[in-house]
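As a starting point, one isolated chain is supplied in structure tokens, in the form predicted alone.
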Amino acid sequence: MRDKFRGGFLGTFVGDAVGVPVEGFTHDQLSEILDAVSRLPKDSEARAETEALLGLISNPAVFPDDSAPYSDDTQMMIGVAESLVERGRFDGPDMASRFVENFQVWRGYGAGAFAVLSAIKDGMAWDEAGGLLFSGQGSFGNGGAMRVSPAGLWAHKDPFVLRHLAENQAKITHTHPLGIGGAALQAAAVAVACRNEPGRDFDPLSFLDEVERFAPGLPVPYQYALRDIREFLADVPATWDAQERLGSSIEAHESVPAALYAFLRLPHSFESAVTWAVRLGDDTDTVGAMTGAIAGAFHGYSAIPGKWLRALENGPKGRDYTVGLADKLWDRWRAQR
């Protein structure tokens, strides 16, 4: 379980770094970069010039390590596990100030949550601040999604705690119901993930059932989109049919049930699920961060392939920082069953 622990956080990271590079291209262009790339001279300078500015979706054995950064996907994840490590439990004010300490605005935060985290600096309070945004509608943008799994690792035994952690930290920066949907069944599929083991008898539509269960009365484009999923299991699409129906936006419920699909179309190898849920284009780091985390969860920490965890950023809130971060959230949960 400590494994787990540390691949949902790892899982977030890795998808979240591996998507950094390519964040915008659409799903054909991505395609067709890679294509290009793959046909040229393996020793050729522009392959090695290209594959450099892709990153790790590209060819990670010769990305240098200790250099991949992550975006404000993965910091504000760290900022939601360094609450529940400190309290225990949910502390709106203890998570919002972490958000607004852990802050770095070239990590690629949106105008929006720019915003929100500036008003509670200056004092403005946590479940406030969210509803500031878009006339007081607040946003439905996968924010709350993208940096949930510690929740769903934390409450993985438990739907209540978990319903309850995933909207609540949602709600400091996205109060619109899409938003906050979305990071309920990001939660959920974390946990799933966490309270399951691979192996030859994984069944998806089970998987799908117990998620279903974990997130009940979702939103109805979240309905409409789990029922997509169940047809795609039956029937698997091309990628680009996949993308036309789930999306790959900043929009939470474009985003959310996409990672979902992406782990359940690939469930047997971590890399797979995320480098297809990152070839989807669009919003590739958090699609593949939110993909990360819940392959991460069921396979573990031990299954991330090496040659991506090397290559991760190792500052002081790096790599190490991330896997001591979840030994402690693995340690606090223990103490407290």
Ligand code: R7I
Second form
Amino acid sequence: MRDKFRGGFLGTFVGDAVGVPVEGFTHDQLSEILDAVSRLPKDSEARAETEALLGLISNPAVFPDDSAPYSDDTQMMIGVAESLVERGRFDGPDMASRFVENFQVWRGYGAGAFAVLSAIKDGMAWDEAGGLLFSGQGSFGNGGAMRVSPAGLWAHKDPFVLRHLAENQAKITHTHPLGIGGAALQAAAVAVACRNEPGRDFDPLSFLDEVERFAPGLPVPYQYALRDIREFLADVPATWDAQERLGSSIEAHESVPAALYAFLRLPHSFESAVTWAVRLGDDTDTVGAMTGAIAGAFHGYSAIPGKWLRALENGPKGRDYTVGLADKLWDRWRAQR
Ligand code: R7I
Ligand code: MG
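Since the one above is the form predicted alone, can you give the form predicted together with the ligand too?
Starting with the chain above, the whole complex follows.
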């Protein structure tokens, strides 16, 4: 179980880091360029330059050890985890203050999240700023879902605590029902991944049933997407059609289902699932992070390729810190049972 907690944390971190350099590429652009780079001569300058542009997805060696950066996804996941480790339950003011303490603008925050964190930093109440976004509708970006894995791990035994945690941590920045629903779905997927073991008899449809039991009554777009996922899973061989139907954008309802599908489509390999997810294009770091969280909680930290782990940035609040944080959450989880 410790390995699964670490996997859920570092899965987010790795998926984020793999996706960061190629964020904003469309699926077609990414496919073309990956195909082109594989045909360039091994020792050519053109190949080295293109690989340097694409980062971990094309060649992990382009990053010296301890240098591949994470983005806001991992930074905010760290905030969720720090608060849970310290408080042992959802504590809004504490979690919001950790988001603000960790806030480094250059990590690539969404415009809404940036506004919320800046407002809280300037003294606005932690539970007020999020609801002001988008003319009072609140954000339906995927920011509440991208960071939720510690909540999924923490509450993997209890669907009620899980829902409470997932929704409340989202609401600090995302109060739109679709933003909240995405966080609930992603947390449920991580929780169910934590509850199940990889093996030959793994059944994606039973996994999906369990996810739906852990996240009942989601807004309609999620219910349609879950139905689509069932349809795509029956498609053999799988195609990229899912990309068009599910989407991989910055909006929660157009990226959380895609991340779940990427895991279910390739449930036997962390690396394959994350690579596939990032290759969907568009919001690559977040779809990568969310797929990585699910696959990491399922396969465990020990299944994450060493070539990716070694590359991750390892300064303050880097790789070693994040592994330690996962261990602390696990220790507290055990102590509290
Ligand atoms: O959701 P969020 O924290 O970040 C999402 C993505 C991730 O990929 C991060 O890594 C980062 O790159 O951004 O950021 P928000 O700003 O809350 O939401 C993201 C975007 O979704 C916004 O900038 C809007 O374009 C859009 N959006 C909305 N547009 C109109 N009306 C979200 N909610 C609304 C809305 O209600
Ligand atoms: Mg990001």
